[in-house]
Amino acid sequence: MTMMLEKEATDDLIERGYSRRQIGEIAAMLGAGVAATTMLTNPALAQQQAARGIKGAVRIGSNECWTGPFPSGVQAIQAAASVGNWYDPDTYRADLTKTVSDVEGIPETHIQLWPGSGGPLVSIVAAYCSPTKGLVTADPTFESAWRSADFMKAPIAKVPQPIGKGHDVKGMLAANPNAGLYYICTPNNPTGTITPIEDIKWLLDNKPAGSMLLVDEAYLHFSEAPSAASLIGARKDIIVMRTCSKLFGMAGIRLGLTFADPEVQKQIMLFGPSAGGLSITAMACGNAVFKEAALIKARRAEMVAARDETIAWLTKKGIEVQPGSQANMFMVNWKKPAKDMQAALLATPEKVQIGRSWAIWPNISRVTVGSAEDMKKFCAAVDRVYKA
């Protein structure tokens, strides 16, 4: 999408009460990315962004996968790169869409491909929130939705996340019975906890008519929980979002998906990046890895083993870990400012870079599950800091 909104999107915003000046600001947000825009206007928020990797550090701070795409994906990238001189050398988009449809049991018409999932998240907030139609989320959760809604001048309701459990869906509805968008991240970032499909269905059936439910399943493959995509059917008030950045190890390759009714997809795309922005290498890699069921299961098992062993070590040492994570992250309560512990671990010889904290829990850090070797170094660094 260019810096200028298309006429249909502009008309939609005018109907929602935005001025021409505000529409120009929203166009800039969508063109440049809400995170970059917000950091320019509020440098303090830059500290809340996912940490950039530090050279030589053990990188367990940004929920990246500890390894790259499956071998079939790497081979597909190499093959696609050889014809990268063409804009549209083959049926990459159609092939990937069919693969996703076959794996997920969703009609091809209900699948939209994106360069990552950050863009569609911002676009969905832009499409369904306004100064009179707010956003409702858990707290803590992935902050990008908050930043986008704040930029849209939309009211934001944050419902405390029950420790060790999924979202409080009844609390979310009570927090704003007239919201434009209800956002559920499951497994939740940063807690890793699952919101049961029954709870998601309850919110879908009880929310106000005309509002949208967004279910962010970025970490679903790390769990064995069922997808909310089964709830879509003929409904036009639910969007399920995925990314290949996590278990598939494609964070730098950029591939995301939204599952929704075609009319809903059209509405999102009014505020989204150009469909032509998706590289053929991303589509080729996604098509190869998405159907690797056995490798997905094996990578999940490898992560679970490293996560469980690390949590057991921390627990034995008397360090509190929040229960219930079914993703490649967990929350550690240091019982002192988390930012101090983050700095202390990075200063150890092991040079361990853990994740951030959230305002609601200032003493609690998110720790990404890396390789078995990464987690051994994390434990060694924690031991060193505690002895000191």
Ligand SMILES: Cc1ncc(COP(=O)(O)O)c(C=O)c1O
Contents of the next structure:
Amino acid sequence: MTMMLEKEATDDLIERGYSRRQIGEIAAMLGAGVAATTMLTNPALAQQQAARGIKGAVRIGSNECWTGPFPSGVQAIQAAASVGNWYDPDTYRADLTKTVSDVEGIPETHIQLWPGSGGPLVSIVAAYCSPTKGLVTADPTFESAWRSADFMKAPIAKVPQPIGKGHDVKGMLAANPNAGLYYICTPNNPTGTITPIEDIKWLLDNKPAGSMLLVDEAYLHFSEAPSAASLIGARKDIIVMRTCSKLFGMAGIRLGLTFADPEVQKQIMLFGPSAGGLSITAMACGNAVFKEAALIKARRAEMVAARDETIAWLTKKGIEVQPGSQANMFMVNWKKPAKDMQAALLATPEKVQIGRSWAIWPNISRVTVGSAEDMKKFCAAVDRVYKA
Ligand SMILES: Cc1ncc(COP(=O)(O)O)c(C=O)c1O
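Switching from the form predicted alone: structure of the form predicted in complex with the ligand?
Expanding to the full complex; the earlier chain stays at the top.
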């Protein structure tokens, strides 16, 4: 599906040096969204990713939550579904925006809702990158931004991710002191490590005028790190992005958020997937779960216990786990091709589907933290493979 770009968006792209033909391709990328961006740029990878959830497997490969939304969220979905015959039966959007504003301490004008965060992530790259305005990211990190930048023919600087730490923000600025977009993923997918708020502030204060800083906080609720939302204030050069796909267990329900100055939100929307395409069930669920501070804390503690126990078991077995994860994933160094280990674990009677590896670290797999029971099966499968 190709997205129809507004004249304003087309003019903006012409000004950035794109031809009519390229603009057509960019519209296709935006219409297709993140999954299909992969399809357009790397069909083999898209096929590999399509095998995301294998039915009947212990699914600890895609950083999903091991359980669904909190009960209040499920109840809210049921109530919303029963009035789903109306296009706009109630004040779902306004209610959710107010809740997020109260919980996060940011003005309602600075909050935009999306059907997931993958779409706006592609749009942000389209809005701020060009052949002369590159993207700077860590490596490994969530690759959607760099795949989109690749599509935009924007130069991409990938700065090696220090093991056990946050992004090397000084290295990121040095890698391209004149970039259009700096992408920080904290906690980082796949390492789970946090980029300290002081480092984010440093990059914000030192990056070139006219550039944008995107802080992707998809996994923030799994950690106790402070949000960069506090930095938004009067600034027009930072976007904080969230999703309800992770701790809130709403990956299939689809709800994402961007926090930024209203003018910036407008620029994202110009290149955006339809922000209006949100289901009332997603908004009702989000409104219920965002307020559940005690349950958020309890779910985080449950994940931390399962993660720490699994890492302790692996370490005792002499298997190297990278330190420093503060999210629902950790990196295991098998010291042999991670792809082979991934296949071997899936072939065990436990049928465990772990995550993939990144080209920069081919012997290292990302393992998502599932339920305590999932993690026991993971350990049993690892034991079996090692004994064999
Ligand atoms: C770091 C990061 N950002 C964004 C996303 C997009 O998630 P969603 O589109 O479900 O909000 C993901 C998904 O895995 C992610 O890991």
